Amino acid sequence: MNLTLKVWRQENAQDAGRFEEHQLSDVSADSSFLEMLDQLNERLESAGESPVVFDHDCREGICGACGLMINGQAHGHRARTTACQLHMREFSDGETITIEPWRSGSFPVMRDLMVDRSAFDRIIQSGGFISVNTGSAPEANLIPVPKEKSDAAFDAATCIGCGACVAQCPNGAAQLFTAAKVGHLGAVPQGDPEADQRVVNMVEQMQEEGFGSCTNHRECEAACPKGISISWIAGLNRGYLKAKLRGVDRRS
């Protein structure tokens, strides 16, 4: 394959960014995208020149690191697929793509196509953690869980907290993410004892990392390559309004 790539490169957050335009032969179609980059990468350095950064770790599409905007989409326009899952077969020869870095202002650009998501762990912190005195490890088995809040619980703790439901949001709200953490830890019942300290807690650290607000655009779930519903944002709203009503306020 023969593409043209438009690759956004920036020194760092204060620096303007400008896109590069390089021409890139011989790409297998059975590479990912991530690989793709590799190869650039290679011919780049060859020539003397500074690789295109980028983030990346586990490349199985587990970790979250390889946030990228890709012709315009968070991880491409293969649903449910992150970055370094989508393969270049799904596109063609000769087609142009265009690759950013995430967009939002909670969300700075640390160079070229990394982007500093810290904000992310800092409302995981916020959240704290769970009190309950157990003594030893129980047996997991003699602690009686529904399987439908079990279930539910997983389907939250998909979240790879990658960030492509803040860069698709044209809001660039997080509260898919927020939602997902405040979720898996709140459905099942060893959740329960903090549940309203860690809404309160981790929907205003959110508030203060300066995220947009959610006006139900979906792009958000869309995006997601988890496919987490937005039904968790109800969830965390409703939680939210509930502690707040019994006088639940922020506690670090």
The other form holds:
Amino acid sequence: MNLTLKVWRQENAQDAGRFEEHQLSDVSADSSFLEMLDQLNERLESAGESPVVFDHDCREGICGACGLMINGQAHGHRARTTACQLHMREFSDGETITIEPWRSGSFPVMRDLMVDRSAFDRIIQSGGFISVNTGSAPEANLIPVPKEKSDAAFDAATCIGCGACVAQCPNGAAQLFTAAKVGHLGAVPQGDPEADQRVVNMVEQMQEEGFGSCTNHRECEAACPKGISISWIAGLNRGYLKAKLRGVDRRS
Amino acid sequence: MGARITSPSMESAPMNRAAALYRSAIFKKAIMAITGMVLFGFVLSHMTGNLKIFQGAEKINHYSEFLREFGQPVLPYKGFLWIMRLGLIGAAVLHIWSAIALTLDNRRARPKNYELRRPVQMDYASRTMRYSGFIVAGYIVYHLLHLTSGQAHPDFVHGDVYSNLIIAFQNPLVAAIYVVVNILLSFHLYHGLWSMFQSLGIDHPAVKGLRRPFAATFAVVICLGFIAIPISIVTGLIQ
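Based on the form predicted alone presented above, generate the structure block for the form predicted in complex with its partner chain.
Let's see the whole complex now, leading with the same chain.
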């Protein structure tokens, strides 16, 4: 395949950045999107130019490290697929592909296509955990968990924290991510005792990070490589409003 | 479900709580949803009341007098009407305030836009909420001056609702404005009514599947009920 790539280049967080065009030939239709970028980078390096920086790790669609806006869609146009699992056969020969980083004030661009997603880490740190005493692992069946609840918790727990929801949302909202994390922990009995404090802490940390808010366009759900439902956002809204009615304030 | 761990805050709790709620987008969306519900309730009853025009002059004029007298002698003349009006003004102000505050926050959340962005499943109603809301707000001002206080009406007679409507909508331009704005209102309601459930966290399996049909049904019913009047008058069905 022959492709024209319109890639975002930016030296650092302060740099204004610009688009750069590259022609790439002999791209295998069986290569992944990231392998196609590797091919571009090999060529750039051998020509003595600096390679395009992008985040990646497992390349198996499970770690959440990769994240690219491909032709105006988070992780590209294929549903429920991360950029690393998107293959070049999804594109046509001679196509121009626009590649941009996630755009969000809360995800500053570090270089080229790599953004700083530590805002997500801070949301998790504020309450995305279950407090347990350390020691040997408890007997797994000690606390009965209803099947429906464990299934629901697993659905939410598939969130890999890639940030596609924020990237695709017209408002740059992080509600799907936060809802998935609050939801998966709150769905099971082990997470229930801290549920109110968790939702208040995480929602208010999300607010502090400067993310936008939900206007129910459902773009996040469509972009999510794990297909996480906006039902979790309804649950987040309900949980937060209920906790506030019970008088729960943020506490670290 | 055991006792939940909550936080008996040490510092000035009420102030912190108020500040946190004021900042909270979820809280503002809840305000938007609740005030939207109030405004929806008004629009539905207003539409139903207006349909009395099809029963003739006497019925609709009597209905408007009934609204002014309602609550007497406990309330003064027009007392009930003004309580409702103040409630609606309050709801509209809070609805618009939350919309503006959230829009500004959302603009700040993405300082640099994409060169290319392809929405996947946003619909026409959801992406035009701001515009339909803005146009409906402007229309309300005109509508009040036109058919409530009469300054924007060519030949306004207080209390004679029937002839005020007939004269107003014999002008095709005025009838067209009403029809177009009410279609925009129905788009606003289609997204707003569904959104209301989502913002308040109402998605119990028993109601979840009914949220879209509910929104679509009332958006259509309200639109048809309202536009029936200018259309019937401008086409001469009612004279």
